[in-house]
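Just one chain follows, in the form predicted on its own, and it is written as structure tokens.
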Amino acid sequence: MEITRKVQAGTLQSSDLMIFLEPADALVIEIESTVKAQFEHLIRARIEAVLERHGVRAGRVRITDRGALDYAIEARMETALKRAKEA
């Protein structure tokens, strides 16, 4: 799958996250989180798993996390990716 346009999904409320996707030449993942010191590696792993499942090889992924759980991270990524490939 290719990210063809700039999109976002999610909110900035507590226990949620906002995801921004946009086209890029390489895959870049940027994470800003209130729990970054403790959980950045888990957030990144979840994001990378969703990207791999969809075959995404390039794009800029920016995450602003407010303590979202795994299922919320995955759901927001799925929504953003669906929006990014829609015409």
The other form holds:
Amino acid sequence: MEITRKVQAGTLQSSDLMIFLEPADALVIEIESTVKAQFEHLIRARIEAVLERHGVRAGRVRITDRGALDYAIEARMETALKRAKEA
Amino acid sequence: MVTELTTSGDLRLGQELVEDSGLRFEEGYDNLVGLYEGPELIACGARAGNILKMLALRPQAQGGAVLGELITELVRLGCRAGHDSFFVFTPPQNAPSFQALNFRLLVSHPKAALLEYGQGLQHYLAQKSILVRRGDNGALIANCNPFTLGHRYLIERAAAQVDSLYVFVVREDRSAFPFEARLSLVEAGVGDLGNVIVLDSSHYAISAVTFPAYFLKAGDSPTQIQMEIDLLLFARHLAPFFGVRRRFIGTEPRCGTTHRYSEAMKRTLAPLGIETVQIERKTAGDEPISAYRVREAMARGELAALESLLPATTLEYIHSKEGRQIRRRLAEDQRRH
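Provide the structure of the form predicted together with the partner chain, given the form predicted on its own shown above.
Below is the whole assembly, all chains and molecules, this chain first.
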């Protein structure tokens, strides 16, 4: 799928994350996290897995995370992608 | 659940909560949201463009998840309105609460901290990185509303003293001339100066118009604090990135605000290794050339008077269709006052 518009999903609460997607020429993933030093690579891997599953090759993905667990990252990402392709 | 406060009852409670928290309730916001516990409003906050303000929490709502809930809702509404990143100005002791929510501290001042949510500054700098030139560089920040022969003189004089001169045009659209027009008139007006780089300030020039003073105490000077925060933001983030060691400003002996600004500039920038250089304004008919003078003449329809104040490129714009519309608006504004 393609990211065709600017969308947002998630919250700023503890154990959650907020995701912003917008169209871009290449795939860019930017992660801010209160546990960035320890877990950035794991958050990135999880985001990439969801993008891969949906065949997303381009777009700007911005994450602000407050220690979300894997299933929360996946769920927020799925929601954001659904919104990004809604008309 | 956090909801928008819209009814007169909501607004009264919102104002009470803000004032009980030692803050001032400022009109002029896009959204005001709040959280009720039974009949009591326990938290509220507002958004004006990309600025979050008047965040107030009753003691029972502090230290938990409520601040995050408020900001989630304000960010959601702000994104829908087209904003990417958000600022908060707050007393310095509150900065850690925002940092815990992934806000980045941009400026710390004894009276106020400025934080940003959403990596806007990194993006702005990344976008401008192709414009970075090595050397002993200077900067000039101006609204150029519109670009005059005075600006041209200032830029020429400043450019002669440095390797590269960055001219930041203030992006904020609260001026008679729209941003895109102001920027392109500066570009057209200095195109022949090889070491001048014209760029937009994005949100990183804090103007007095949007600076929220809601959290300042009686006796604090909002104007002075706004100027100092603006200067610190420049000195800490823009100047090092562009290799700027000198900041230029035109003198205007008759304008009190400009004088205070240049004083604040010397005081604030010197300790951070940036020299303030003042340049005497160019005059026409014994008066300094200023954009204000241009707008006054436009409002009065004295187009012949503009010839000695403006370069050909700006004159051409003023005679264009867009320029006619601006003239009409200026004239209407003047009639109303």
